[in-house]
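Single chain ahead, by itself, as structure tokens, in the form predicted on its own.
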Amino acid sequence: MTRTLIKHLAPLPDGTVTVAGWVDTVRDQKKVQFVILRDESGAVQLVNPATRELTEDAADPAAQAAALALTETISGLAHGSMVRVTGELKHDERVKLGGIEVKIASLEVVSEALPETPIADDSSLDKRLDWRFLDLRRPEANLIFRVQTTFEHALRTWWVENDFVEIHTPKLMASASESRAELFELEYFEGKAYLSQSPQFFKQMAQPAGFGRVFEIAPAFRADPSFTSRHATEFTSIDAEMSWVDSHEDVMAMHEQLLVAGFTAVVEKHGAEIEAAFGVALTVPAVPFPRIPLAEAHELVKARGYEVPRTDGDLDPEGERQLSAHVREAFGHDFVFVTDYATGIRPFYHMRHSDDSGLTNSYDLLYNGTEISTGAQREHRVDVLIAQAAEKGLEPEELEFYLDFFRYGVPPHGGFGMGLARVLMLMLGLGSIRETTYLFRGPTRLLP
């Protein structure tokens, strides 16, 4: 008989039905034997009446010796084996587990489990992700990645709807896309490549071939020693770019609406899971988002009663949480666009603002506190590029083939960068990347 999910049980009429999954848990009572069963969409109540010992004086049997059997299978299960079961599906509202059940018919143990599993629910997070794949089974991990799918799948839908073309980057790089310092060098053959930072360079690309908009969702890598919450040596990193920008007013317009649609489907599919799961009534984001020059952030956060003591001018962590409380009291929102960077805290290829060489047209994006995005207007003159270039240490002879892509005809434009990991965590009330990444990638971590 063919498998049903259990998510697809309730519709159904009471009847012969099949499922298969994972052992929950086991209440071996004395005259009858409940099994909870998992599957990757939900979890069903199983029923057994317990056969105990065999009887002279039995009917039939074969069938007696076949309930013991069955009895005794259900006591020697071990929680995470997997079993396919036939049974009664049956309707009763006294069922606190969606108001059915299954009378079990016949258990098949697929797949033995070992008796102790290394994890509880007490472990802590790092013995989670050495045991990362029965981890993973639990409902709110599964929902995690659910709603990854969905918010993935609303934003490619938005940019294909919106006439922005795919692109796959390569992962491997002759030189730097951004930091030299957070390079992860390799052995190429005869030479060196790096890993890529960002699809920085090649994202630009499409705009002088012609593309005129483009997206990736691709994994990026940064050698960057962090052990905090937000960092990963390997994370997903979501991108935009687009022809023909006026100013980097118009990346932030393009975000905004690309994050309603996110939000929008991650809400209208999952809303009441979230809040029933993480305890978060999640809403879509108004637009226009708040917009804050950095300049006027560093003053908003003072009279907050917090200075920021970086010497580079840009905000910190908690200079992030304190903007973030400020625009939440002060515009009931939870984004923020913090504009009008440093010329010195910004990459070379960021262009400067036309009447004041000190400042980009660029912003970072806020959510609930924690920046998720860089975004830009490019520089798109190469004799401006190259000048900015060597202001910031870089020799023309690094970036040959980048600037080949200025010289024959380049519109302008501009773009993004933003963690996905970062995104979700911040969206569930999570603590760490760590919870919304599949398999996390840091300093000390190389397995699972």
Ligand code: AMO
Contents of the next structure:
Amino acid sequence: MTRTLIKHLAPLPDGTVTVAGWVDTVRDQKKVQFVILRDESGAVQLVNPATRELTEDAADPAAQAAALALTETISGLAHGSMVRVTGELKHDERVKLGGIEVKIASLEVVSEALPETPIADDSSLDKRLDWRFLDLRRPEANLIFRVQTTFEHALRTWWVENDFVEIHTPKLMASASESRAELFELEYFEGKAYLSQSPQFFKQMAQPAGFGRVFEIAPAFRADPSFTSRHATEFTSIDAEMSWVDSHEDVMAMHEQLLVAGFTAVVEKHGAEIEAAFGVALTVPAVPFPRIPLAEAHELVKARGYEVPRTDGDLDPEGERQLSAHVREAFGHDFVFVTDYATGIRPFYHMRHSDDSGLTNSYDLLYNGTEISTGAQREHRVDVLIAQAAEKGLEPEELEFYLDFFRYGVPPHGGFGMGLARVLMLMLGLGSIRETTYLFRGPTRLLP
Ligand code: AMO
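Having seen the form predicted on its own, could you now give me the structure of the form predicted in complex with aspartyl-adenosine-5'-monophosphate (AMO)?
Everything in the complex follows now, all chains and molecules, and the chain you saw is the first one.
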């Protein structure tokens, strides 16, 4: 008999069903045994009237022996073992778990689990990550990755409907694309290669290539030695780049519409589950998102009694939290675009204001107090770009291939990069991107 997903049992009429999954708990009482069985879609109660011994004058000795064997098998079930069960589905509103139960006719242990489970509900996050495949069996963990699927699918759909081309840029690079400090170097035959920190240069290449609008969802690598809740050494970067923008405002307008599409899909499909699992009443953000120039953001944060300790003019994590708190109070919004970053704290490829070279046509997007994205209009005038690179102390030889993109006709353009795990962490109110990354990679984690 083909397997029915547990979530599909409730609407079925009473009758024979087959379910398959792993053993969550066994309640082995003298007269009756209960097994809570889980699969990727839910949990269901299985029940078996226990047969503890053979009686001499049994009407059907063979059937009684089978019943005894089944009872013993259930008594010996280890948490986590994979089983396939056929039995009689019965609707009974007294059953707390969904008002249904399955009376076991046959139970096959397909794959046995070791009796001692290495993690428990109170295990540390690090220990859970050591046993990630077991940790992921938790329904909340499963939900995170179903939300991720819905979110990514909605972004892709929006992009496709808006004429974006999906690209896959190489992750093996000849040079840095962001900062040299966070670059992973590896042996590459006789020479060296680097892991891509961002598709930055190659998504920009799609502009002189005449693609118009592009996107990519792919890994990015940063040799960042920090152990914060928002940094990984490998993360999934959501990137977009588009031609013929007048300023970063056009990029922000695209970015917020895209997020509305993503949040709409997640709220519609998972809103109730998210509220039940994480206590978060997720809503679709209103457009336009508030926009606050960085200089004004500093004033607002200061007015709340917080002095940003950084000297480079950027906000620090507490500054970001304070600003988001202000935005929530003043605008009732969870998102804010912080715009017009100072040239000194932005990469050479950001376009600067035409009337103030100290400011860039750029933004960071904060969500619930944390940066999720950086975007900008790019400098497309090659002489200006070369001068800006030199000003930042970059080696022109390493950039020649990139500078060539700007020598044969290139439209004005701009785009953004956004960390997928950060969006999910903030969306679901979780404490770390380790929870929202399938397999986290950090300075001390390469396994599993
Ligand atoms: P940036 O370096 O700000 O910009 O990165 C963009 C977004 O990527 C995520 N992110 C990270 N997530 C997890 N771990 C990390 N170590 C990490 N580093 C970055 C963040 C961040 O906001 N090329 C530009 C984007 C652009 O201008 O298009 C860039 O990479 O969510």
